[in-house]
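This document starts with one chain, in the form predicted alone, laid out as structure tokens.
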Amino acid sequence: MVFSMAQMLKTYLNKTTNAVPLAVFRIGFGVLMCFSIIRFWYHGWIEKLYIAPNFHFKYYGFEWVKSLGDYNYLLFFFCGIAALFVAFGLKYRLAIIAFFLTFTYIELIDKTTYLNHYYFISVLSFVMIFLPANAKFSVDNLLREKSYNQIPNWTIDSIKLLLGIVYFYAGLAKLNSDWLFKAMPLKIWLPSKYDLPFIGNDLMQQDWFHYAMSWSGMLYDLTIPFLLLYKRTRTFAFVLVVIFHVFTRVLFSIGMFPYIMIIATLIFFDASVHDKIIANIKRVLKPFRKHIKSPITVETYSFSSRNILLPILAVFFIIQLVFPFRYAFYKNELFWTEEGYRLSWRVMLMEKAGLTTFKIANSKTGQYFYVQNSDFLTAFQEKQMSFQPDFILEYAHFLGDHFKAQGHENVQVFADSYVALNGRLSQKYIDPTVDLYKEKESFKPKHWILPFKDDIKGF
């Protein structure tokens, strides 16, 4: 049996497929990423999020990642140029590595800006480092005077697998009592869209519609990867993808993510569809191609280092499959403590609001004073800090270090925090008797978070 499985794996790894879908995917990814960088720059978000703040919240283990000040513009510039090179397939391997490093560095500067789709772009660009996305219809083809018709089948399947994980795990996360039986947090969000034409004052205010959206969102995420896999349901599934992501884009400010997912799911279609896309691109580029010599076509692309690349990708996907379930090691309510919440494809499942103030005390004299958070944080940072425990702890240490450096002695930092989750009444969040300046960040459960006074069933 073991021999049979090994033989099946070997046969699969030697299987080839048309290179065109990966070329179309590369072009779409590069163009959208370049546009995203331009959009970010145009709206002034580089200054607002990465330069203006005096303090940046860090991911545990990545405290060494610093804002580059005004040089952040240069970082974004290189990221955008790398994305453009990816689209063109120009020096593709260097370009995709440069994009992965610059984009990921930007996201690591401040976890206040964390979004699931930013994480998705980082992991997707990491996978693309190992794929021959420039095998066909690329500037690299012209430079090496060689193009490839066939590439290993697993290179395209790896993207399908990653997309499947993102969708399916997002669906699993929706199998919870708040989402399914209370329509939370959609019951909070949707009524606020009263200004939408035709449906704002009607559908968005209806209870049944909130539940319909919750259940259909869950069913969509759980089934869409499988519907895309099968040819008979693929076109129908893609129509659902377009409708779903366009609708969510209308309802919520989630940037380029809907367009990225729409373009990404084209990878599930047969090569004939992608041939038509390439043909249309060639028509647009026809005036520029008159004096360009077509590269020699070689049948199959072969990896010189497949024995190194495949184990790396295998480990990567094992981590992606297992890592989202790390929350099971924590006994407290996931939505309340958020221990194991990030990097797990849990998308738009919570509406949390908090108010957290800090008291700086002298452990010897008992004297104390309260901190004005706006003296140190932007409004956006303060909002995110107010209900996320790792933010609260990090900020407490920042305050302790700040006032200690000013000459205050025997510094203690206490938090007075109240948080509301998914429409529930606000309740005390942090144990006010715990000196947070003495607590250290780690993967251990945070004992200083007060228990949640309710129960949310589900994954």
Second form
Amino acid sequence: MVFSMAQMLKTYLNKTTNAVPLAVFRIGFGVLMCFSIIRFWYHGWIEKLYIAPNFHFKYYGFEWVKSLGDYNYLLFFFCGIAALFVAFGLKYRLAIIAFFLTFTYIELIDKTTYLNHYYFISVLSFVMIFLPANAKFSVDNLLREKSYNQIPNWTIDSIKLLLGIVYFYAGLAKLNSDWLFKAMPLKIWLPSKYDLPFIGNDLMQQDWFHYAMSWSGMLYDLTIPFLLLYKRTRTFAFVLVVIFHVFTRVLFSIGMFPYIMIIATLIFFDASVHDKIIANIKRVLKPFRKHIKSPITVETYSFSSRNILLPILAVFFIIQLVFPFRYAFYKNELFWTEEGYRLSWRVMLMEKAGLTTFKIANSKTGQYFYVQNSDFLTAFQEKQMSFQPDFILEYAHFLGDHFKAQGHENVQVFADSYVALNGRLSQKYIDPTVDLYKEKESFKPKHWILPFKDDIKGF
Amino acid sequence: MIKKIILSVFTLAILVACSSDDSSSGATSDGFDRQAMLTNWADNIIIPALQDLSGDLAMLTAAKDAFVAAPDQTTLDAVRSSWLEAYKTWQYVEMFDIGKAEELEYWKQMNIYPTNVTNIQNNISSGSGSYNLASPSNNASVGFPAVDYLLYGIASSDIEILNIYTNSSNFESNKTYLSNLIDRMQSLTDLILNDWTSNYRTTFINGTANTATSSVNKIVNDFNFYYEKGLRANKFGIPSGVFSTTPFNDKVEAFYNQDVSKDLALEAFKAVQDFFNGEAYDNSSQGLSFKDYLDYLNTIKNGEDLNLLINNQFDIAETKIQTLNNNFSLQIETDNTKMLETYDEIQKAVVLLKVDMMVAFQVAIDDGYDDNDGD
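Go ahead and give the structure of the form predicted together with the partner chain, now that the form predicted alone is out.
All chains and molecules follow, beginning with the one already shown.
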């Protein structure tokens, strides 16, 4: 039995497939990422999010990642160039490593900007480091005068698996009582789209529509990876992908995410579809390629260091599968405490807002004063800080340090915090008697978060 | 097949691009008539308040002209009383930082306090023509607080104050500065009022969409900003030392007058609650406003009665303000605890307004960055 499992695994790992889908994926990914960087730059967000703030919220364990100030532009520039190199398949391995590092570094500068899809990009580019995405239709082929027809099947499958995890886990997260039985938060979000043409006045306001959207969203996320896997349902599934993502793009400001997902899911299609895409690109490039000598075609791409790469990827995917369930170690309501919430494909699940102000007290004299958050945080940072406990704690420490350095003595920091979740009335969020300056960040449950006065059942 | 897909993606993308365009015009009706709400705000609240202020400032200008021509106790008293009238009316205008008022930073030219005495004295001694009252660097040397200083604080008794405008070495410059300040307040106000009546009203009442620049969203943000900053922090929080280790009893509104800081705060509070409830400026009628919008949204959501909760909290805070001394400066000196308790009640409404009401309205605070995936 064990032997045959190993045998099956070996057979699977040796299976090869056409290299074209991965090449198309590489081009789509590179072009979209380069465009994302340009878009970010164009909107002035580099300055606004990474240079202007004088304080940045850090991921636990990544406090050492610092904003580079004006050099952030250089970081973005390199990231964009790396993405372009990826698209061209020019020095691919180096380019994708550079992209992964620069992009991830940018994301680690400030967790205020955390989005699931940025995390997805980091994770995906990490996986792509291990894949021969330049095996075909790349500049590297010309440089090395070699191109490959076939690549190991598992390389494409690993991208499919990652996409499958993203969708399926996002679907699992929707299996909760707020989403399914209260149609929350869509019941708050959709009616506010009253200004959409055609559907704003009518459809968006209907109770049944809020429920229909909640349930179909959940079903879509849970089933789409499987519908994309099977040939018979694939085209139908892709049409669904396009409709779903375009619709979410119309409703919400979610930036590049819909386009990235639409392009990414093309990987599920057969090589024949990708051949046509390549043929189209070639037609466009035709005038420029007259004098280029075609590289020698080698039938199968083979990894020189497969024995190292495969275990790394295997461990990576095991972590990806398990990590989103870490919330089970915390007994309090996940949406309320957000312990184990991030990096778990929980997308669009909550309408959460808060107001948190801080009291700086002198433990000896009892004297105190309140901080005006706008003195230290941007409006965006203040908004995000106000309802996320790890932000609140980190900021409390920043304030404590700041006022201590200013000469204040016996500094204590207390939070006056109110948070509203999924349409419920705001309630007190942080224990106002706990000196947050004494509390340390850790993976342990945060005892100073007041209990949620309601119950949300499900994942 | 793939061509069709690409074509349809492309078409949809264009549709998206068009529909997400910022078109803040066009009436929408989903069961709540936002245009009627905007019209109520414009016609029954904002424009009448501006008209009243313009009238008050005309009286102030006339009184000032008489005073400058013949400074004596009678003309001084007349300027003072029309200053107070206009200052009370101002409390109904300050929150509408929109249109021309926003463009000119109107409120900053009218009511930044504490006023900067050094700067005022420098302006006076350098003489008119050498300073630009519209410049942001002069925001704390103009408007109601600067006039407060010139009418009540420039010397320690009425006789000495009159002396400033009759016998002192630079009495002409003093008169000119006072005169220039009041003329500037009048001309600014008329500029904004005229813009409302001649063209902005139409733009305003058509801005019903849910975008960062639409009238509804801007007014929601203006209202919250004013309640939190103009009312809560400036009138109560900062002077009572909520944001500092010690209180500053010289940072109250109308500090030099010594007698009206409570009156002004109460007017401001009434302005806020009236606006929330859609009460006309002349109190003759009620029209659509936040109260009704919250009630309407609650028919979809079936949550807590925010309208009631907010009005109750307003009432509690107002009752608290009533218990304070007419002169907040004195209140802070003698019993600051009462001032702090009042602040706490005002603050409780901030939570309801900035968290619960904003969630219900789904109006984003304008932070210039709008990418999110909803988490």
